[in-house]
Each structure stands twice: as structure tokens, then as C-alpha cells.
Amino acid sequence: MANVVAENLTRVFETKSGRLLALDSVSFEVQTGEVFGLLGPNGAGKTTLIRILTTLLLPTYGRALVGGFDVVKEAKKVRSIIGFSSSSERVGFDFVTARRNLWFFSQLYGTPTGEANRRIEELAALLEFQDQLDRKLYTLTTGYRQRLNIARAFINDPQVVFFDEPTNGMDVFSAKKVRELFVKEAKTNSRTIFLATHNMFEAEEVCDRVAIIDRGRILAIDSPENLKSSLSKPVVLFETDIAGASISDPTRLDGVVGGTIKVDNENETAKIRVILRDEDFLERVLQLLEKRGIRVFNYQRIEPTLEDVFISLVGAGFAERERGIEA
């Protein structure tokens, strides 16, 4: 059963510089018990979409249902069945313990105290911060504060839980615990987990399906494996020495669909990742690099990632899109 439904969702912002189309006719469905990822660079429309689905922002056009309730006409009912967490928001009250913070948020939903206390202990155990519960919030490390923020999203036993970059800045161990919790809650407790992220590893590890979004439009939706296997074009990684060379963008060469460049200025090296139209263009790229004085000391065909799928669709990687670099 579909727990989240978007039908031609569109959001327009009026700015001093003109009309900004943040979401452009977005449509999809997310099922009960599914971990669904919304993957894209910053500014792609992920946060705008989540704000609409969590009733924090009205759509300009279109319709959305969460748990069968209309996010505009039945906003109060939607709020009663959802949880939400964003890495950019305040976790709680600094001079109150972690336990009392969680209890406070549970009371906003009218949760009986006995049930709230049980949920607090359960979530603390799942996220492994039981020994931090009676410490004041300001004394907690960033990792524990973020775990508390994740626990807060589940405190009301929600039907659908929305996360906006939930592990951003989190240490590896904390991020692992959070991802394990997402899968457990979806599969064991039949919750819908809606996860907006630009972390490809996270999307591949926990998501049943992923929607790739850019400039407010959904470019593709499928399982991570199906999206990667749909990319039949070869992906090649060049490891290069760029000392004294011109490192202008080789991904603009005819025959190259798109790519990314990661430069290590300290060591004067660069990793150039390109998606070729076909294998025949490999020699042409090598010749171009040689003409620019870029010495290739290793190259290999590699398995595609979700970012490669994105690159094949728009010509540039996440970082390039965030910087406004066009393919």
C-alpha cells in the first residue's frame, strides 16, 4: 500500500531576481515498509519536497497524500502520524537531559508517560546511548546529539518518518547505527522511511528504491542496483600527474557523456572519472590528456555508482552541479 503519494507537485518561489521553480511536476509513490531515498545535490529540491510532505510548506500546484491524508486539507492528521528529523535543526534544550528532551517531545503528541518512557529506553538501546540519557544536552558529543535527534523522530511511534540529511557530519559509528535503525524500523515495524540525502553510500546501503532529483525534477526512480545496471556506458577512472599541466575540463570532449575531476593540489595529481559513449572514445580521451601535458599513470574501467547514473543524465556530478558548473 502506498503510504506517500505525490501527484504533479510543483513549488514556485517569488524572489527579487524572479520566479524560482523549486519543484517541477514531481510524481511518485512510496510503499509501507519501504526505505525510500531522495538523492541529489544541494539545491536540487530535496528539502522543499520534504517540507511539503511534512506540512511545513504549501505546494503551488499538485497534490500529496501521507498515510492517506491530504497534506493541505488534512494537515493536522498528517502531523499526528509522521516523524521528522533534519541535521540542520536544533536537537532540543541544552540545559535539559536527553531523557527529558525526548519526554517533552513525546508529550507534544499526547503520548502517555508510561508509553513515552518505554519508547525512550527502547530507542536509546537501539541507538546505543542509554548511558547518555541522564546527561544534559549541552554535554553530549555531536554524535550523541545527532542520535538523540534521530530518536526524537521515532518518539511518537510514527507511520511515516522523514529525514533530511540525517547523518550529515556524523561519525562513522553513529551513522552505521542510524542506518541499521532505518532498516529495522521499516522491515520489522512496517514504517515508511523517507530519506533525503546526497550520500550515495547511504542510499545504496539502506534504500529499497531511490529517486534521483535535480533542479526540482525527478530524473529516475528504481532500486540502486537497477539504476546502476541500467547504465550500459563504460565508466573509466584516470589517475594522473598534473604537475605543470592544464587541467581544464576533459569531460567536455566529444564522446564523453560527463564526468568529475578531483584535484589533489598538494601532490599535483588528479582523479578524472568519465562516462564514455562507448569504448571507442577511450583512446581519444587519453590523447587529449597527453596533449595537455597530463600524464596518466593508471586507468581502469570501474563499476558505476549512483552518481554516475546522475552524471549520465545531466553531464555533471553532484559537486559540479552545486557549484553551478554545466556539462
The other form holds:
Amino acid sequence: MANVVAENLTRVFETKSGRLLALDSVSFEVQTGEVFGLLGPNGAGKTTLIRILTTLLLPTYGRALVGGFDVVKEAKKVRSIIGFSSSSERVGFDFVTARRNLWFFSQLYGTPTGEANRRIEELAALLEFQDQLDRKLYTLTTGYRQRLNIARAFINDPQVVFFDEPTNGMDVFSAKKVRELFVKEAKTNSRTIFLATHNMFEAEEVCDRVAIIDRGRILAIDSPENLKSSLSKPVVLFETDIAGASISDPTRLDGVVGGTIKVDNENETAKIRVILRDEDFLERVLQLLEKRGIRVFNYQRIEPTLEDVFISLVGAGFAERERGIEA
Amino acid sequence: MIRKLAASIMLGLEREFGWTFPPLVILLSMIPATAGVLTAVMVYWVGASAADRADPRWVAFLIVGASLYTHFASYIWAPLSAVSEGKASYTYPLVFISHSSLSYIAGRVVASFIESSFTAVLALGAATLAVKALLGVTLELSFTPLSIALFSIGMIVGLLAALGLGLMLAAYAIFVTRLEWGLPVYISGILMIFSEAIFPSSALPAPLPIIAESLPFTHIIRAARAALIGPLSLYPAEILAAALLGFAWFLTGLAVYTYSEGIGRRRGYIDYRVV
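Form predicted in complex with the partner chain structure, per the form predicted alone context:
Let's see the whole complex now, leading with the same chain.
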């Protein structure tokens, strides 16, 4: 059963500099018990989409249903069946204990106190912060505050839970706990988990399906495995000297569909990751690098990641996209 | 609805008192309230004594009016704070998503009202004692169970009016990304001039007394004076006027806030950060 449906969802913002198309005819369905990832760079439209689905924002055009309810016409019903957590680490009331924060939000959903207390203990145990429950929020570390924030999203026993960059800035251990919780809640309790992220690893690890979004448009939707296997073009990693950093845009290299560059200033090296139009262009790229005075220490064909899928679709990686480099 | 309201009141009380030892909060908040009341009294007393016209009845007038004024002034900002702080800490969007923003704002107002009521009553008592000690004036204030009950009813009627005004301020807070933190001070200043807190509205030039008459706070202060100073016969008409105007203000505040939430959702302001 589809728990989240978007049909031609469009959002236009009127800004001082003109109209900004944040979402452009977005359509998809997410099933019950599915962990669905929305993967894209900052500014791609992920947060706008989540704001519409959680009833914080109205769409300009199009329609969206959550749990079968229209987010515009039946907002009250939608609100009663959703949970939401944003990446903000400051969420909550500082001078109130973690337990009281969770209890307060449970009461806003009309949860009886006994049931609320049981859920608080259960969620704290799942996310391993029971010993922090009676501490005031301002005394908690960032990691614990973020775990509390995740727990709060489940406090009303929601049918659909939305997360916007949930593990952003989280320590490795906490992030692992959170990801385990997402999978458990989706598979054991048949919740729909809707996850907006730019964390490739996270999307690959927990999502049943991933929608790749860029500039308000969904470019592809499939399982992470299918998305990666659909990429028939070779992905090659060149390890070069620091001169490799001079290539600001790999797509200017003949035969390169897209790519990313990571510079290691400390070791004075660069890693140029490119997607080639086909295998025949490998020699051509090597010649071009040599011609530009870039020394290649090593190169190898590597397994594609979701970012490579993104690169093959738009020509640039997340970081380049966020910096505004055009394909 | 009741559960949401009760939880919001409890949370509000924890927020009001939770930052330190609760009796200390009351004691600290009493200082500016008492100081404000005493300042008004001393300014009057020094001026009136110089003209050889000092009258203890005006001191009682000032003490009751200024105590209630500090009470209103200290809690009408609660909705503004609930929305603006809530946008900064992202609690307001979460409350909005839970379809509880009105209960939440009302709960925060009630919590702030409780704290402020303690302060106002203690400031009233402290100012009365201080006037006796400093000026040697015994005020003809009636502290009987009936007068205290009537005074308390006035404060409760004021809650509805304050909620109405608070909802209008909350509506404003939805739209702003850069909050004017001085706004509650401006509003309080207007209330001080027009609500008969320290001088009768008849002292204002025409047509300004009309503004004073349209404020529920003016009638609450008059009703409180009727209860504590007399004559008691003025109380029913004043408390009725306060209740009717308070209800009208509440309905206006509710309409403005609900409308603002709708516009805020359309324009994307509900979860906009406030600085």
C-alpha cells in the first residue's frame, strides 16, 4: 500500500531576485514498511519536499497524500499520523529534562501518560540514552540531543516518519544506532521511513529505494543496487600529484561524463574520480592529464557508488553542485 | 485539547521556574515589579508633598494600578516568546505539525500568568509595607476574603484579554525573520499610558480616553481598585466590561493568529528561523 504519494508536486518561491522553482513536477510513491531515501546535494529540493509532506508548507501546484490523506485539504489527519525530525541539534526545550521533552510532545498527540512513559523508556533503550533521560536538555552532548530528536519523531507511534538529514554531524556510533532503528521500525512495525539525506553511505545502507533529486527534479528512483548497476559507464579513479587540483571541472576533459576531485593538501596529492563515456576514452584522459603536466601515480577502475549515478545524471558531484559548477 | 493545554502549562511552568531554584525566581521577579510600583509612588509623593497636596488615597490608587500593570506587562509577551523562541529552537514547527499551536500558546500564557500573579500579589504586599515603613502612610486597602476573591477574578478575566493580545503578537512572530525584541516594551508602554495604571484616563486629552475605554485592562484595573479601595458598587459594571472586551480581544486574536498561520504555511514562514 502506498503511504506517501506525490503527483506533479511543484513549489515556487517568490524571492526578491525573482521566482525560484524549488520543486518541479515531482511524482513518486512510497510503500508501507519501506525506507525511502531522497538523495541530493544541498539546495536540491529535499527539505522543501519534506516541508510540504509534513504540512509545514503548501505546494504551489500538484497533490500529495500521506497515509491516504491530502496534505492540503486534510492536514489535521496527516499531522496525526506523522513524525518528523530535522537535523537541527538545538531542537527542544533547554531547561527541561530529556524525559519531559519527550513526554510533552507525546501529550500533544494525546498519548495517555502511562503509554507515553512506556514509549519513552522503549525509545531511550533502543537509542541507548536511558541514563540521559533525567538530565536537562542543555547539559546533553550533541550526539545525545540528536538521539533524543530521533526518539521524539517516534513518540506518537506514527505511520510515516520524515527525517531531514538525521545523522548530520552525528558521531559514528550514534549514526549507526539511528540507522539500525530506521530499518527495525520499518520492517518490524511497518512504518514508512522517509529520509532526506546527502549521505551516500546512509542511503545505500538503509534505503530500500532511493530517489535522486537535483534542482527540484527527481532524476531517478530505484533500489541502490539497481541504480548502481544501471550505470554502464566505467568509473575510474586517478591518483595524481597536487597539479591535479588545477582541474576545476572534469567534464572539460574529453570523454568524461562527469567527475569529482578531492585534494589532499597535506600529502600534495589529488584524487580525480571520473565517469568515462566508454572504456576507449581512458587512454585519451591519461594523455590529457599528462599534457597538462599532471603526474598520475596510479589509476584503477572502481565500483560505482550512488554519487557516481548522480554524476552520470547531472555531470557533477554533490560538492561541485553545491558550489554551483554546471554540467 | 485539555491534555495538550495541561502539558503546555506544565512545560511553561518548568520553563519559567526551571532555570534555577523556584522560590528564587519569584523573589527575583518581585524586585523589578516592586521597584516599579514604588517608583511611581515616590514620584507622586515627592511632587505632591512639594505642593502640600499628598493624599494617601492616590498612593493606594497607584499601588493597585501599578501592581496589576506590571502583572500584565510581564506575561503578555509569552505567546510572542513561544513562537519566536520556538522558531529558533525548532519547537514551534514541531508543535505546529502536531496540530497543537493554539493549545501550546494558551498553555504558555497560563504558565506565565501563574508566575506573574505570584509576583504581582507579592509586589502589592511588599509595596504596601514599604510605603508604611518609608512614608509612614497607612493605606486604606481592604484585604478581606471577598476583596481578594474579586481582585483575583479580575486577574483571571485579564487572562483572556492578554491571550487575545498575545495571539496577535504571536501572529506577528510567525512572519518575522528578524524579531524586534523591544516590541513587548512598546506594547507595555502603550498599556501604561492608556490602562489607568498610574493616572486616570480622564487626564488624557480627547479623544484619547476612548482608547482607554476600549482596553479591557483599563476596566480590570478599575475593578481591582473597586475591590481593594472601593466603592465596591463600581465592581460589577467594570468587571463585565472587562469580560466582554476581553472576549472580543480574544476572538480577534484568535482570528488574526489563525489567518497568519494559514499565510505562514502558504509562504513557508512556519519553520523560518528567527534571529
